[in-house]
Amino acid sequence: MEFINKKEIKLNRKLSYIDKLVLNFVSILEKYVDYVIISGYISILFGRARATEDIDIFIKKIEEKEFSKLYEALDHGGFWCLNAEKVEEIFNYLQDGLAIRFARKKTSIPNFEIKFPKRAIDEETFGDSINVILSGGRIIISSLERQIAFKRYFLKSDKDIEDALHIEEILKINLIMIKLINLRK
């Protein structure tokens, strides 16, 4: 692991099964909308060995026509909607503050769960978000801080404290390198 600057790190590892999912999912995904991932599947980014059924995703907030564009793309791509068939319907989930789910076609875990951003908080996961690097392209993911915060003191599981004790063990020496330098600046 390699901490370019404080808002990339590139990973040199074998690609799993999982991380080839992601990427080619995003791959789709960002030429249509802003994208941040968040919750579990960061701390199986950095090496926890878990299970996840989903990755969640925040993506800004796109008119129907842009996310008509997005669902053609996708569905053309190897993925379903979960939620439903008709792109108005499941661009009234989203308008509705709820998330929708994407899978590989004729499969349904591990899928995609996609929703607008509902609250400032959410929205500032865009600002501080940081680029990963891997042999297979890029993907965003929210702030190392932001998701130990959320997991420790939000979420507050026991899969959730677990996911943010191994982000701060594994990056405890780079959380403090990212202050360091952000004071510099």
Second form
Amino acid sequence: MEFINKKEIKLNRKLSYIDKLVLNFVSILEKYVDYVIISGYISILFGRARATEDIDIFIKKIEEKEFSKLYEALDHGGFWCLNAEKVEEIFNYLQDGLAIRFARKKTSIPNFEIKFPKRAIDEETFGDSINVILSGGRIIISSLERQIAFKRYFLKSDKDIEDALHIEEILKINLIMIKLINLRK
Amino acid sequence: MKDKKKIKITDNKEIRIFLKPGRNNKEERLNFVRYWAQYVKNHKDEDWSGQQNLLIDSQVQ
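I would like to compare: after the form predicted alone, may I see the structure of the form predicted in complex with its partner chain?
Next comes the full complex, this chain leading.
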């Protein structure tokens, strides 16, 4: 694990099935929209000993025309939407503040839960996101301090506390504690 | 008084940290999270991810 700078981490991990799936999915996604991966997959990426059935992603707000292009590319890339087939209907869900899910065609898990940011604090995830360099490509994740704060002080389930603890333990020296305290506020 | 970590140096000169048993289920789980995180921190990415992938890949496929 190498912390190259404040915005970049290099991981020499062996890629799991989920890692390869994520790399495949975001390689399509990033051509059409800015994204940030949030939630449990981040702790798993950094070694947390559990699996997940979904990967949560914020995408920046785009218009239906751009979303249609993204949808077509995902369809061509072997992914389908679990919520609907018509792009207008799917986009309406996003517009209404709801999450939509994509998975490999003919499967339901693992899946990608995609949503527009709703609150200002959600929007902020794009500002301090970090790049994780893997052998198969790059993925963009929420800042680790933000991830810890969200799991510890907002979600707070046993699983989330454990996820936060794992990241804290891995990265003790590298975390910016002041930033963590500010996020708690 | 804080419990000291149980540590051993193996014949291969590796540092082995032992898992502290928890007094209840929650404490046991948190102790394991800390223990495994230390393992990840102190071993090569290829090492810990190989172990982790056994868990992930068995659940997905």
